[in-house]
Amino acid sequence: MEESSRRTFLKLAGFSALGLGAKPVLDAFASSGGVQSKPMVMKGEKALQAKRWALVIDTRKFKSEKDLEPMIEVCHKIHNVPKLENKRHEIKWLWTEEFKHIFSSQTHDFLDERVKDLPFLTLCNHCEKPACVRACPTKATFKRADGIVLMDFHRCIGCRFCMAACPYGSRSFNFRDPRPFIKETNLKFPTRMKGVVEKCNFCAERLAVGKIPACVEVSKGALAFGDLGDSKSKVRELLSSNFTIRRKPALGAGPSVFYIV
């Protein structure tokens, strides 16, 4: 099945090759049958809920890339992210990056020394209106009821459109097989092979437990996860009391990572 719609793939992107455009493309294979049924939210009896999942970065409470290193590790432990010392290799669904990287069309001469020098925690954005979802023919990544935006690894082609068409840079691509890598396997987190897109998906197995996002647990209260569309919840609370920005708003594709700087 899947070495099937492989070459279904390959086969309609020379279609697209030899002119008949994207659209037309991406819909015939969407009648040969290649398309995943809407997603639904796992509902469990101890599942976490929500209209819509949203993170709040409270900047002000880390002042150097040491203190965001527990929630990269516990992240990356957990979904048997590899460690490959070629940077062209690299696996990441945290990291850290500078302000002028991740909020170029915000920094200036006269930005703050705090914030232009302190390392920004960086992921998937989990995005309202995530253009990964329209790019990926397979919908291999797709996005649930409850905004997460998820990946389906038996799905993925490695076409890497959705990396192409993500304005944040927040997927990675397994350039080579990475289970060698993975210094200890969690057995309850599936493994990847070469070939095929990931990122950072909320931690939905664990919501799916009852249990919040293994970043926003260890952070001591710097990282705040909750349903935006709840007015009383914790990440409305702290979006109404305090000033917040997101990367790159003038895209429109709605982020659902907000940062207090």
Given for the second form:
Amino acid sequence: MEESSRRTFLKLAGFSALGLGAKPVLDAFASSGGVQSKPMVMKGEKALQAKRWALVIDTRKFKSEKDLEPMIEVCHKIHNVPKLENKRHEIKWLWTEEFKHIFSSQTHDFLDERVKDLPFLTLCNHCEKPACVRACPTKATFKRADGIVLMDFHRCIGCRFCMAACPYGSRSFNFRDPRPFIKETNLKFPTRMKGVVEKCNFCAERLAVGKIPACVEVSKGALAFGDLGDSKSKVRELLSSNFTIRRKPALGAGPSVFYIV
Amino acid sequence: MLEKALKGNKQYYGWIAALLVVIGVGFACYLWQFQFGLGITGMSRDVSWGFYIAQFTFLVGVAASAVMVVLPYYLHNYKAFGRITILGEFLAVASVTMCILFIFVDLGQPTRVFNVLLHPTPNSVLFWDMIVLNGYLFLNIIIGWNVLEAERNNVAPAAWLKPLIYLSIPWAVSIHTVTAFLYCGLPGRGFWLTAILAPRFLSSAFAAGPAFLILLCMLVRKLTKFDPGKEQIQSLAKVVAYAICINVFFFLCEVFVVFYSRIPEHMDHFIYLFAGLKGHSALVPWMWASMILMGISIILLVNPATRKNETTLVAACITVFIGTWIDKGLGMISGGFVPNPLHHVNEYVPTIPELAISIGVWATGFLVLTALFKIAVSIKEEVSGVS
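Now the other one: the form predicted together with the partner chain, given that the block above is the form predicted alone.
The next block holds the full complex; its first chain is the one shown before.
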């Protein structure tokens, strides 16, 4: 199931349901020529599409935590990410880590001064082979055809198997009702309830209406978002002209987030 | 046969009442957790599984160990175990009940639990774990109940039971193997990422389960007119002796691989558990206690004099049980989460309500165990005409 998209799944489910119950009715309509007989999930007219979305982070353009704050702030604001004081219950989609933590298997004692103290943006890697999707017992977390790994907050049973499976620590769990801890609720994006897992969604809701991810929008060009399947895309251009690294490459998960260090 | 569980002396009812009180306290705490969320536990973003999942893991082992009485009796025709197979099977039923309850209390959205059936997902090990655990529960209920009923009616067990009994043998191995696969297939968790995990789980299971069964047999002998038998207890003791030795051997194999290869992502968890990491060392005394207990139990069990002496055997069984419980029910799960994938050290300590819920689940298991053992022992007394 890992490779197939949610759309295919929904289509299949729709077809089976139609096949079982509604076929005679649909046939009747079809014969009168009134209704399209195949149900389809349509993309929005403006929706951005890709074979595989990817993010390239040019860390050379950052100096301190301050440069990264606007991105984290806008992400957490539009996605109704609560601010919990208790560190154990912390929810984060986009945050910063030092090199020795985010690239824990690639660090050493003699890093240059810039990299040693530089904060690195940390988020879900939207892996090519996501361990979280493999582990989820309900398909509440799934990979779309365009490579984005999403969460269905309404299906998640809160078993947290995905959190144990994720080798990047990208997932957060709602240990309590998050709503009282959201300063200003964005009504265009769902809030979550207690007991479900959440993480970065590559701004899937924005892509659907033709907008690039919010963090990229406010990054002043330090972040590039685009299609890995398109050789002319901005991300491919950056990848071919810069040396980039990914987190824990030895695991073979295939992150879609690249770092220019 | 259920009526047997309802007739008992004052002591029996006192014990049941005490269990119900503990269950009540646990249930009240669970309602609190249901209301507030899992935030009332000590779990965190970094240690996202804690005491509940650890108890589940340990108890899957106790459940699987029923095979250690079933296998010699049915496959090797070792008649002596015929007397106690029912006790092993009923212990398995009680243990699996606790396992399922521990998974349930660990869910963030328990009302959605049936999503696992609504959206079956064969690539998830949890899906298979659900199948093997429930299957094992039903196998043991059906087999145990029917064999006991046949014994009561003084007839041979129905022929259709045989295939189920044979099936229950590999099935017992499967429940603990699949449970180990929950952990050992995860790419970023060096502590669990080892093929020895399932064998380790099984060996500690075959030590802890039969050790507990020996203690239960002795208790049954003391409290009732049914004697599970000296030979039976001694045979079980040999099983425990082998299993605990193999368990420690497997553990040392892992220690060698981890520390000779010196790969930090595998080593750091052991360092955290046995020496402490970056000033965090809550589990260090526990882990060493576990090692010492297992060491003492090996001495007591391998030495024929202390194994044959029932007083020292009791001590050995208690040390085996506590030693393996610390190893699996305390260190195994949180040890895998510390340090986290980003190499931060955030420790886990269970909270009081979390412990109360856990003890409540244990008490529920003991209630099931008490009722089932009461039935089994009453039938045994009835058949042998001592009641």
